[in-house]
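Take a look at this single chain in structure tokens; it is the form predicted alone.
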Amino acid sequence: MSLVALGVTGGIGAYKAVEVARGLQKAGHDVVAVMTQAATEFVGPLTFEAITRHRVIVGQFERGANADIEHIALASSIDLLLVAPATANIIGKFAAGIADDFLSSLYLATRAPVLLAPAMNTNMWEHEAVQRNLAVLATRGVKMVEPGEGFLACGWTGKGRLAEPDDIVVAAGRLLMPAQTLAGRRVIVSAGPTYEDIDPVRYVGNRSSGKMGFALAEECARRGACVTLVAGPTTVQPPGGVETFRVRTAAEMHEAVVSRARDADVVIMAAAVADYAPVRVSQKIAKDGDELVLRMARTPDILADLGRRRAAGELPKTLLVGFAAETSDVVARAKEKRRRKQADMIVANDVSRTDRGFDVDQNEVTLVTESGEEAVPLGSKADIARAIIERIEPLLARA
């Protein structure tokens, strides 16, 4: 999922920006609206706030800590700046480098792609100054969705009306599509928990939701990889566009991953696989006494098995990435795990906290490789997935 800053300026087409925001959301993107003061004369900020579920940014210097540099914070986190409608005024500001409101400041501060959907009177659109400004912006890499022709709000008929919202969303999607850096690669991702049965009624499990593994599978697919997702029991729906195999136990996950690893360029073991499983009994255990003692047996260690197979020459070109969910000495244990399991990378995360890690939408990890470790700060799991894949790609190229 990408974060799109939707700039809305003061034109009658501002009402269509609501449909653009909806379309971006349906395409799986997160949207934050940035409105000029003139835009609020056409559509109220509350409308966009209700749709995007984010505070709408209007003023350059809003009250609050660090509000005067909020455009810098947003500029570094967005994946696209989309302005729809883009008036002649904002186009001129962008071209001249004027930063007298939040939106124009955001344009100068961001390094994300910029897409404009102009909308104005026909004569304004055809004016030499507007066309020159658009030409200047084009040389800087700014993209544009051409305005449509037809009946305009001013009563004229001609070119200048805002492009259809669906066309704007499609154009935005093209810019948000990452380079196909994994095209032709085969990737296996494991995700979610495993459930180990105690008896026909009860089982032992863990709090993994599968969100991190699903985000990794989705990011690999967006980059053109052929992705196989091996998922344990989850309530979260897996991403579309990937081949998904459902399993329940550690033994089933071991079989599903190892049997497919020979053809894989990368195996990412993001699943929280049980280390031990109860010795299952055939009948429900009756309640008897104050304590219940279970016999537990080791489950197959999937990552370690893959590491041994690669060392033996069975998986000569397969990159191995594992996860280490720890509650103490997180990085030290991840380093030891990488060495012991012969993995190329271990993603270490602290699961002792309730605001990141298991069963939440955010994470904060440390990537441990042979060359050292790199901290990835707190962010959405989609952001963490992007960071992980960006570090995997050079390892894959060397392999």
Second form
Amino acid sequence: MSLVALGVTGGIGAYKAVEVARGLQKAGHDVVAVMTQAATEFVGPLTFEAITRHRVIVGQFERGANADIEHIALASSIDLLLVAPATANIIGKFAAGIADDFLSSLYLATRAPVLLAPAMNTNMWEHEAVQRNLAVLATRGVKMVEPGEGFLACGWTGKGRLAEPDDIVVAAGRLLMPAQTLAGRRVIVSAGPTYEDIDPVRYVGNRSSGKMGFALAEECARRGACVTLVAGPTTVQPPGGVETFRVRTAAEMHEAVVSRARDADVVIMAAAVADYAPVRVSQKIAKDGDELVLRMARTPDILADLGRRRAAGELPKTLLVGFAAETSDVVARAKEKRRRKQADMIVANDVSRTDRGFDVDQNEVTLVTESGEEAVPLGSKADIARAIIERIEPLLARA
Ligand code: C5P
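Next block: the form predicted together with cytidine-5'-monophosphate (C5P), after the form predicted alone:
Everything in the complex follows now, all chains and molecules, and the chain you saw is the first one.
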């Protein structure tokens, strides 16, 4: 059972937090409600007390509550801080590090994951101040359940309505520690593009953001694995809690992955590795003529090389997982790729769609293994990562 601190702030959606508390309990979690003063204007603390069967914390200076320094005690015992609804005010305080009440102090004092379910008027939601604060919180790893669109309590129609309680409960469940199914396992994940230099100032790259590989690395770490991330040049920040090696070219990635593969239980090649690299020239190419012809040479195929090494007995225990980004005959090509590269699993995705896969937050894939193929429906890259790892785990157990 996990302990969730449910922060309730002063928005009209506060009454829906009651349903969130019940949903968390139904999912087997213990809930402590922490209300701001403004929230108590919308819902009485007694409601949460009756549901959670815990004293509801509102003020920082309540008599009898200070024998233990309560926000510090709670901060170190919770598994998640969930704020639903989160007003523009609490988002601003969290972003700025203001600690003038119990909830904002709890945010600073806890090391548990933090999930916000914002709810506010459309104009407030769209305001640059709010969006900037959310961006700041995102860089600190704070997660968010986006507000919904529709008719708002203030009479407006637009984005800002608190997400559905069920969706908030599902999002909370994802942040709570899963079973440590990968404890003691070593995983290498490659992510992002590679950049292949043309001359001292130019390169050939691709649009991979690294997000899929980062989500995989994060999920493996959450399940207790010791994760090494080998990342190409990305602007997206890699997740915390994993050892990250930065590389630039396919050749560098090859060296970084192969030199560590012997100790790994799994190598997941989620990187979009360049297949060809320009035959590099040492001087900047001058502008000359209407056309420029680049000579390119094959890069090392890292996954295929790992497959060969394993077949030769060099990597007896390493499971190999690759990706196949295709624009047609997706599954057939993935099957062929799995055989040719001697991989255990190929995660195939159709990159002809602009709303999923490459450089976007969502993905939809098919997992191709020796025993067949399994479609994973459209979802966030975190959802897809979970599905991939859930399929890898039984293969690992067998290996
Ligand atoms: O052959 P293709 O590039 O479609 O295969 C994709 C899979 O192979 C991905 O898992 C990718 O990370 C890996 N790959 C590799 N080395 C390359 C090219 C691709 O390991 N040079």
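Just so it is clear, the model here is predicted, and its values are computed rather than measured. We call the rigid core the largest set of C-alpha positions that still match within 1.5 Å between the two forms. Positions refer to the first chain, counted from 1.
A rotation of 175 degrees carries the smaller rigid part relative to the larger between the two forms, according to C-alpha superpositions.
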